[in-house]
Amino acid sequence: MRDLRLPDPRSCIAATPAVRDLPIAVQGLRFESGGKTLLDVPELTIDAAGPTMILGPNGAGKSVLVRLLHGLLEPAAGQITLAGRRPDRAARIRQAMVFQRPVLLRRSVAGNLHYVLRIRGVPRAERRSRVRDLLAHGDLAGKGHQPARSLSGGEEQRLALLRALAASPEILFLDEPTSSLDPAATQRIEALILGAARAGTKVIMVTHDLGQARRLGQEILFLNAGRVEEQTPAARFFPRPASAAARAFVDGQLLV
């Protein structure tokens, strides 16, 4: 794959100032579907540097997690709190999640980001040059006038981040938002990850490919059969897995 070098993300996209909203923390937070406990997490804590990522085999409850940690779904049991307090609207607004698959509005390219800047507030002479910044950090100019749902796979997945990113949230969910990508388009998705959690969002992220968290990741979160069996940093985690499950999926003996 070429070296691909965006342009620094401080340029089309604002710095976030120190995240108010960490650590994000878990008690007996349960959730349930069908008569089934798909998640059962006693206690939790979020608040490393650099992004976490959360692996685990199918099933485990990676994407049930970061659900219920955005506020999209409502747990059985247990709370959430963002830094000692339940979550707000405003708590929310500060967020923001890329699904695996994009989810996009029906405008032009450019009318997405436009969009999301105008509900933020910025003023509309500001507007203009922020979406042609950030049409070329993502590698999209040009093609501002398209509809949205026109682009190719990678590119709208690339459109869905940068609209995530537009307003600068302080914490981003993203949920295998590479997983049906190539290896050049995930590229291009892991440089804007990489350009923002360098401007300083915190990004909890859920993926299947080892090689991706080992890429990304600070911090590792391992889930298995609706539980957190490990938390720990990926310098350690991958060289030493403490728990037998986490070994087996690292040596690829468990399903992803």
Second form
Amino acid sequence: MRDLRLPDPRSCIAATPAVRDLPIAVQGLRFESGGKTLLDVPELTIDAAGPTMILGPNGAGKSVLVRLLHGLLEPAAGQITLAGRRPDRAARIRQAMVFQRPVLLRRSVAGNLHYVLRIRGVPRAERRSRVRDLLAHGDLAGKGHQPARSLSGGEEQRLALLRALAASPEILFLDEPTSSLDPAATQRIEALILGAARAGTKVIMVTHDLGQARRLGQEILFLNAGRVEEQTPAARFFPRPASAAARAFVDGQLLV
Amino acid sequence: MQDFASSLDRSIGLIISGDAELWAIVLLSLRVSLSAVVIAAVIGMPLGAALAVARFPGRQVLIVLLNALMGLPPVVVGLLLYLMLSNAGPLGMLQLLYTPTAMILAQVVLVMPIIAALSRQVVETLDREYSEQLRSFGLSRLGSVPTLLWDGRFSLLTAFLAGFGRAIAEVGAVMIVGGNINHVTRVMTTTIALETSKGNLALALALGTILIVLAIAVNAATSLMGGTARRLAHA
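Return one more block: the form predicted together with its partner chain, after the form predicted on its own shown previously.
Starting with the chain above, the whole complex follows.
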């Protein structure tokens, strides 16, 4: 008789020690493209323990900000430090990112997880059981051998999230991971994100869904037109946003 | 016309009866061309992939050059290699002229640009989709080459088969560096050229038939692979 006990999420996704790379500090950060300044952040510190939600209308610079923080884009000016140090390769691989449209490798579902564990140097013997635990954790247990790209939209994004969590990142960036998913699929993604956050991973997530920001956020970073308009604990942001732009956004007015 | 009919008749006889001379020629052709394509792929695929992901000054020039090399005339390759391998040439001491090895070498030179250029296209397309995710994994540009090659494996098979099609059908290069010596360096294409001019149409037609069947088989395999690739990888 096999042991049917559910895997403890901590055992498979996050043996994360205290996050070494916080606070994330930004100084004079600017990003330009095609002669236009898309993001201009003179100063910003992200240190809160819980999830930080980056809110704002389209084109506010939310995606650019997380890509800069994760090191996918090079800033035109300014610098980012993690716990006072310039981010090096070692710090970068303690991070992971989930994109709006999941980029799954042309391999099996399990193959996608094996891949990340292998490039992170997890020994072969250990990989197999880690992959099994991860699949169970993400409710994909029966689908390990299936081609990753034959999954449904919700399952694809769940796999992308599991793959990001596979190496127990200290900081997890998410760029509107649920924007094209239905409520049920969104809920399962949110549960996984909350689980990771509780296990100690610092979550920094872009969304334009106010409900989602309210459900997950500990801290809100509100961006508009390439600037950080305000950074407030979620409990304070939603009843009374400080900036006019955020008030308009929360009240459901269109920002143009 | 009667001449043609009887030649065709005898050529079919040659194929069916398993004529030893005929099959020795077919086997040598396959050995030379398959070896050449495997070597060309081992060099050309990583090279094409590296060219797809690397960013350096002169990259565009190199890509244009590589694409131009796809159309390299076989006789010119044969001639240049002949000059290198002949006794007076810089590689003369290797004594490779008029050996199957020289023929393999010639076909590698001929096929490598094709495989590299096609691989470059395949990998560049795939990289557009993968690059952000692979960077997020912490891979450098060149470090992502193995992943891109593996994930592009079905499309790369097409490049491999295109290279094989070019090698097996080529006459000029193997003729010049191989010398078309009976039982040593005589392959299908060079034998067809020789036997036709000698008027031995039966053997020429038999080899021609086998060559056409091979060409069709390679093409069928290519399109079949494409379909399988899309089905398996949902690309």
